[in-house]
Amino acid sequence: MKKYLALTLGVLTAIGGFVDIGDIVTNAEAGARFGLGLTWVVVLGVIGICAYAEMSGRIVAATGRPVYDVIRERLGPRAALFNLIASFIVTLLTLAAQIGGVAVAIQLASGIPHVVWVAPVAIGLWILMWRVKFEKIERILGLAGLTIAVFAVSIWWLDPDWSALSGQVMSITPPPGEPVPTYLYYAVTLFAAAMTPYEVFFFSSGGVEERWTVKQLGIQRANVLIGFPLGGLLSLGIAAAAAVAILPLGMEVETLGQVVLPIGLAFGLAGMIVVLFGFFTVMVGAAFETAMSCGYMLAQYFGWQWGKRKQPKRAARFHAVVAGSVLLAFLIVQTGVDPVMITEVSLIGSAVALPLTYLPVLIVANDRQYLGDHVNGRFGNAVGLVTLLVVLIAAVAAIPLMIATGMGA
């Protein structure tokens, strides 16, 4: 069991990474515009995550060291720091999006507006972080957040064309009235959502702090090939709901409200319980990951003592960090800003950011300095260049599709 349990780091960073308030609403739009034709997007993504996130466990199980401290070491500081400031700024908007998300799924539940939660929500996370342990969160967050998977059951209970969901998926075009550049956009987002930098920031130094060697490279290759694709099907199952019960009715999603409507159609008051708490469960185990990959990137970068397991008076700096990202995350939503909107530019800025965190990554996969037998093979190799050429698309693309776009208005 103990074995099984183990699995949990790569569930909760997959359902941290592919499902968190801006991506739920960003599947659930693409659903209700293009159906399934952005499944493509989210294949590659997978595939893209699942190569990367394997170099960086690889890394971890071979040096004993995160991948950003390796980073730092074998580029030199002033790389480095590029990669630091984009990624820190990248993932404190997320860290506000998810604060800001799982206050929205309160007001949901209890009709009180999501400010009013915010305050809470923060306290409670930061909480959480200081009492709770590093495997509890993991397991507990990681394993209630499929619940999520209801989307995917309410396919079913809909009964859609399944001729047409196929004929979806085929597809790798733009439906007939939806603008090229809109359709680019949101594959845009999508591959960014897969791809997000804090991702392997939490995952390789979730490895450290689990004491991860050679001797575990199967539990964490295990980790990624499990948990990184089954976050990809549970935004594809969000997307699914929202292509046979919104897309018939030309309807836009704007809202994590809205999102919801094919599990109230599907399952009434019942679904609506599950359903709101995946959103809460989800999106707490996003805020842990992003708060605490804030203090992963300042601490690995500058040298500090660092981990959850390390007591605040031995790794004071580190959890000051944590802290400092929650509360500064906390006054970017108590302005009112809507945190889908966060959610979306910080998934703008990750595209643009995701070359400086990836072919770091793949350089030092392939220094037999660091890793001696275990560097990249040529398939690995292979997977992770496909990936990083789309990755550069997909960074050069971003700000001029969200400019001609509005946004994907």
Given for the second form:
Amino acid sequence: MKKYLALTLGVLTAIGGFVDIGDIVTNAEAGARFGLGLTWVVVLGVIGICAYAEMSGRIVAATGRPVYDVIRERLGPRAALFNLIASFIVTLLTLAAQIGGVAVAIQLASGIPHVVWVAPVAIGLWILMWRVKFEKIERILGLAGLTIAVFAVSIWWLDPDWSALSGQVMSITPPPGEPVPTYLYYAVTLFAAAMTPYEVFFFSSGGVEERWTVKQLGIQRANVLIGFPLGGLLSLGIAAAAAVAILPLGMEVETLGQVVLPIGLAFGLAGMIVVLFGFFTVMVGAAFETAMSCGYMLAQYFGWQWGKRKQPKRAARFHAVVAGSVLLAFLIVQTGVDPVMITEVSLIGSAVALPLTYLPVLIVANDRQYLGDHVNGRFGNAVGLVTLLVVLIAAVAAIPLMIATGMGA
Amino acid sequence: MSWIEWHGRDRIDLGTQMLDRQITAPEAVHVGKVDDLELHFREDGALEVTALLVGASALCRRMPSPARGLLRLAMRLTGGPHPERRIGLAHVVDVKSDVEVTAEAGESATSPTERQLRKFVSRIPGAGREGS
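Having seen the form predicted on its own, please provide the structure of the form predicted together with the partner chain.
Following is the full complex, with the preceding chain placed first.
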């Protein structure tokens, strides 16, 4: 019984860990423009994040070492420092995007401009992290975040053309009239949103905090392999709703306010309350995860005390970095930059930085000195290598595509 | 790879088996990383590892110049630079995927920056509660 409970809660956490402002924005943008024509990218991204998280979870269970420990040991301090700086900047931008997203969700609910809400959101986030238990935050926000399933439900109310939708799902080429670079730009951001580095920093550090051992490998693997695909389905629900309600209008999605349009059409005010609540919890959860990840990375590179399980005053530098990251992210958003813009920039950065942290994990997952009998099997390596290829292509293509298309315009 | 497994071996690659490993004291206290090693020439001419060196100052020596400048700047901004700390080899208890040292060595190698910040963080309500 206890085992099933652990599984359920773990799955919830994984679903919540998957969906964030990046997934919300990119799925809505892609859905409004290409219908479900980029479904294959979300599938690739989900396979990728499953492989990445499963390997790093296995490393944690077998050795007790989180990702950045492994990166410094494997790459040496120089390459790892470069890696750390790149990943830190990207994660900080992702944190800023989530904080901005929460502020916009409150704006949509209250009508008062989002810049007013940035400071209260940042302060509230810090208090949440300082006072509330790790597991409580993860479970409550994970469960509450499921409300964004309202997107998937809305499709039935909007009475779509099912055969057209299923036709889009099967396609792997741009719809007629759409330029290939734009299609590929959206493919890269959608992939980056599904496979974001912070998810794995957070996941593996959380595993160390919860003291995983090889005994829990089965449950932990099930959490990943059930939770992340369900998170992917929730994201695809957003794309599908946009495909049904926004695509026929010939409109482009540029704000979170437009993302929730299908819900307004399907369920009116009640739907809006549910979806804004869902956005709020999902993004607060992601803000928690990204802020903690900022602290995890630095602390693990330098070997500091870290984690929520330790007395806060015994992990002073860790908590200072977490609070400092929230402060920096707050300053970025408070300038008034559009949170959707920050999201897109952070996703391009994620795509570029991902190989830096993915490759060392793949290498260590094959190292018998670390993992003994728990090294990758043949299937694991096949998936791992295909993912590596996709990750590399996305990383190389990201910036040229961003420039060539003017950020998907 | 454990300390025991080192016995009787002709060669140990300190670069992969020792440098940059996590140093841990009892009760999962993170002390720091093996940022550098102290070596001495023995009378027979062989080099001997005598201590682990911990701290950003020790790490700096192993960095190329732009990264070194960045680390120095970071140290200055956080009230340093502080001298590196030394953990004699006698205080190393075991080497697994981390390097385990005695509680006493762990305490004495605590970073001065961490100590200073602890004074500040302790004043925030809730800083002393058990972790969660």
